[in-house]
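There is one chain below, alone, in structure tokens, taken in the form predicted alone.
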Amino acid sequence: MPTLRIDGKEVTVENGTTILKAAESIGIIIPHFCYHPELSIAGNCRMCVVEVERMPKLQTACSTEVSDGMVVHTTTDRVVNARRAIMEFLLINHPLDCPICDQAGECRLQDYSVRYGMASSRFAEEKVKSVKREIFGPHVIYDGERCIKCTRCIRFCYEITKTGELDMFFRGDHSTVGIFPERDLKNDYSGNVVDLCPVGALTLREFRFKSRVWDLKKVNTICPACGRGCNIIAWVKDNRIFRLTPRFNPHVNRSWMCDHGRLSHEFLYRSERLVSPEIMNAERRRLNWKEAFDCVTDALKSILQNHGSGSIHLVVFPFITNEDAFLILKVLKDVFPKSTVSIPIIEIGEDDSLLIRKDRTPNRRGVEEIFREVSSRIISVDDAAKRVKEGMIKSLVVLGEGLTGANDCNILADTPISPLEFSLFIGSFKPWNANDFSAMLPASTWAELDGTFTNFEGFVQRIFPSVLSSCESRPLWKIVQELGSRIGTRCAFRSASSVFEKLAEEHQSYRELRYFSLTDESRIKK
């Protein structure tokens, strides 16, 4: 392996090595527009060039292996020289209009003039103009007067959606960046292009001069919109989230998020969000909570004294998190041992070759792997629905539909509630059929919660809670913990994490497993 000095600092790296990867590993980070880890190395911004002794001329950082015994120097007058000549070349047509630009705040470009840039311009000759406000597909607008043409967007149209929507087109100071004729960028993952944009050039149109970055608060959580679960982060201002970007994990989604999943927090914002609980008498009323667990205790106690537990039948939606699926097994086994349970299965379209899953439900692995104890009561929604329309299950309970707001399934669409003696629904959004339901109890959707999912892989991974609610929705653990204390069971969990350490403790898949301690490696046991 290769040792070299960089800035008088030793470091041996592996053969291959950029110098500016050689650079980041010891904390020198060289300034770069083009080169992302993720995409093929351009090297036309020429930002990162470096000096390297006994090379005649400067070196550009992201493209030059190192070799032993190489001496690099990243600060030298020369260096910083020709890095603000290159600044000054890239904003000679630049509008400079970063009080109106939304990526003020967070531009490359921006940060790199407070260091290399010049006071003044000593270009008097006039701008040469490029296109404003073009759209390029449903999502992304494009700015040409703020391109600095690193092909970053290009690469990834080529590289990694393998669409090859955009290209370079025309010559010298008139090229930009384009669409073919008659086509849009409106490929799964066209979101990501803004992201990847150093500077304002590629903006979103659903954030588009929605919020100013510095006032919005970061907070790391998992999408909730497919079994992937990508890691990404929930930009917040005034307890509503604004936009959600992709976070880097190598192992679940690497630097890429869907436009589906980026786009998934709208669906927190529906009119149709359960606010309290309401109960169905001679006419549907809201109640409080105290109310409302009294009146759903008593109709579930009567239909266990009438008819035995195996009448109630669990309808448990994968989009719970684990500590929620834990308290309702715990349930089930006390309070219910005769019951059966149905976990839908919510497919739309197939499996992409990137990210995206065909079970948009964010925590079917972890759900199925806690209730395998009970496999023998499993039951498809199907064979529910004959049961009740042959009068075998008198009462119905549906836990965690909607929690993610994807609530357009209808997976209980054939399934007649009304005949009934009682059915309770706990969820975040009203179904379709809610006036059909008996009770209604809300629960908190993914964004107000503490928790955890597992992928389709196996990796367990925490959500944490982006906005606090706005209604008097409960986690629904808690919910259920209540529900079961009144009815016969014993627990009294006072936090998402102490669930999971009991999950932790009792289920063999998640036994090395600690809340406070997941990684981006956390896997349940095979």
The other form holds:
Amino acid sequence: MPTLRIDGKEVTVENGTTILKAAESIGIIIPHFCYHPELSIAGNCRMCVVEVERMPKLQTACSTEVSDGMVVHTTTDRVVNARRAIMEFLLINHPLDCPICDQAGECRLQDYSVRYGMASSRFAEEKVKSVKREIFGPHVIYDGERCIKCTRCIRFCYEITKTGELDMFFRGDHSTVGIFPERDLKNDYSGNVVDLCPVGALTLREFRFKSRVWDLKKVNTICPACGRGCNIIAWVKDNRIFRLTPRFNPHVNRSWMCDHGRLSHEFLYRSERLVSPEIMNAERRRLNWKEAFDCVTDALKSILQNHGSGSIHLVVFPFITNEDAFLILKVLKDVFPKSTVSIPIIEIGEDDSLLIRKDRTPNRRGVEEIFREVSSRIISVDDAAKRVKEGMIKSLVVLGEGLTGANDCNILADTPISPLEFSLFIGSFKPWNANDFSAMLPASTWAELDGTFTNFEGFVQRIFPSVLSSCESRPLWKIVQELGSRIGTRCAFRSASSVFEKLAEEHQSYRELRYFSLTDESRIKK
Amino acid sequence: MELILTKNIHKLNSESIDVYLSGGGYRSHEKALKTMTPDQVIEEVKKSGIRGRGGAGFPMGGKWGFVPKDDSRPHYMVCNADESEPGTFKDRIIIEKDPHLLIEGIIIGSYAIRAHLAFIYIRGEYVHGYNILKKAIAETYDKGFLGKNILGTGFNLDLILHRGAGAYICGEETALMDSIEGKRGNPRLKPPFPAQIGIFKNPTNINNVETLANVPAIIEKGGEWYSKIGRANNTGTKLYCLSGHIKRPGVYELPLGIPLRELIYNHGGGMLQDDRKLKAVIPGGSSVPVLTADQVDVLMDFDSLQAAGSMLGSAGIIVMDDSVCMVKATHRITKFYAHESCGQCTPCREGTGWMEKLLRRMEAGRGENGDTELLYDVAQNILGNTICPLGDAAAMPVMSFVEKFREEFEFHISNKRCMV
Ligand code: SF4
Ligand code: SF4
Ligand code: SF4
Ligand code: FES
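Swap state to the form predicted in complex with its partner chain from the form predicted alone:
Now the complete complex, all chains and molecules, led by this one.
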């Protein structure tokens, strides 16, 4: 393993490590545009140049591999002047439209200008004109004048999605990124090129001109839109999510997320929210929580008395958190000992080779794991529907959202629920046949919650509240806990973390996991 | 002096295989394939001391030796016939007048580096040369000098003729490899070098036309014999391309190390117009630093020109008399490189365009005080900071013209017209 000196600090690294990575490992960050750890090395921006003793030319740190005894300087006058020159070159044909550029605030040109820029430009010629708002695909728009030709976006499409929609066209200072005729940038991961673009050349249609990034608050959380559970950042302002971007996790999603997940927050604002408890008797009525709990408890108690818990069936959508599932399990064990359960399958398309899972729910693995204790009582949605029709099921409790149009949801949608004696829905958005449910209780959305999801590979990941609930909703587990305790369970958890601690204590696979010390690598035991 | 590269070109139908054979052609490749091992061929070439004629002047024997020997991957031999440097037209003579000399050199070279597939990458504009090579390759296959089991020796070699599409940058060896692979011709980062990772990630050796055309003579008469021509470390004959304000422009084969003055005044016949004085000479194609009239006693070889602050390059000698405006000349050269920059790396992409616009403005009489310094500074910021040598090729002439003719640039700015 070679040992070298960088700015006087000694470091030993693996063979084949580049100077840039070696420097990074000891906290020396070398400025760069084109280099990206997930992509091949292009070495084209020349921003990362450093001085290496006994090498006459400056070397690009991103592409030069270290060797034993190397002596590297990253801040000499020569290096700083070269970087200054690169900054000047990059800016001569740049429109400098920061005031209207979405990238402002997270733009490398801006950031490095502060360090290496000059106050005024020596460039007195006419700038090169280029395309201003070329539509690359459904989500991505290109500005050729802002582009610094780092080819990150191009390499992403060749190397990560392997779809190759983008390439460089023309030569010299007329070079421009473009799409091939009739091959729009519409792969399932197109939004990532926007994150990759170090400047404002690629913008996301759904986020363009919506907000300045420094006005947004960042919340680390998990994508709710499939079994992968990509690590993401929710960007929030005025109690609203403006965009979702991927967050690096080497075990789950590396640096990427899919377009479907990237836009999953739009669902929060497009669908009709259940804002307060509703009861259907003679007419539809909104109630406060106390009245609602009274009503629902009475109804459930009378079903239990008249028909026993075997007549109650639970439909648990795996959109819920582990904490929600754990409380449902408690109720199943303590007060509904004969009830049956189904966990609907919600699949679209196929698993792909990158991230997307056909299972569009974020917590199937977690819910199934927790319900393993009552596995003999789990029946398919199909069977449940039959039992409803045959009159064996008198009461249905639906927890979490459905997704109309997908597999088991269709079966449920076709199952008449008005003939049932009692039907209860607990979720955030009005279900497919909202008017038929006897009672509906509003639960908080994924964006408003603390809790955990377990991804398809068993990684247990925390979600964080990005926004406050704007209605009367409560976390689903709290609603279930309240109903349970009114009927006969005994638990009084006060926070998602305490639910999780109990889960870890009682459940073999979650053993040893601690809510506040979950890491990138925390996963359930097989 | 014995001619090596141009000995056949005056013959009638010199491009046909029969004329080439009757002059003793294809004897060297028989000698190499039948009586020498690949390593012996490389040794002989090393002994000759020949340095690459493409511009960089790297010893060819050494370059051949870089191709890994214990490697199961296929090896490729490439002849770079993408001759596009302004002022350069020497490879063209060989391609059009003596294609078999080149093909014989390629066969021997391929044998030496254990390649079974060779390419000639020819400049798209060389249509005539392309047609001639196409015919010559077909003739060579017919005679059994290419293809399977050449001369019964068990050595197989196929030769593919690949036409470029008009980009100067494809003459840069790594861009050329991308182009052969069917991609846009962009220079690659080095390392890795082509000898390790070349075309389709296999070991590849790339040589200029003129270099390879020397190989048959080296094998026939020995490296020792060759090394006596020219000067120490600068052996062999060279094709010099004379152009510009000169009486007899053209290609001249003469030993390396001949004085530039002799080339211009004896062989080239002196200045085109007797009443005009020599002002400047570009000795190695438009990318190398310019020489002033009082530097013409320099010897035309790699080391002497380097010592004089310029380069032998492609030996494209452009002679300029005192009617030439140096601002205009610089602009013309810069325009070429700005147009041909592939656009990959920042300094070259942005800098060449900037220099071109600056010079255009100066030439048009709209220069401002300080523009000369700015121009020089921009060139300096490009120099040595790019992926491939094109950046340097664009910066070096600008810097040398400014250094040597600064007063003309200043005159242009203050008087808004040419000094000449
Ligand atoms: S669009 Fe952005 S990512 Fe793509 S080459 Fe231009 S600057 Fe780089
Ligand atoms: S792959 Fe799945 S988890 Fe990842 S962003 Fe897409 S929908 Fe979300
Ligand atoms: S120096 Fe110029 S030609 Fe060479 S890679 Fe860079 S931009 Fe392309
Ligand atoms: S980061 Fe090294 S050249 Fe761009």
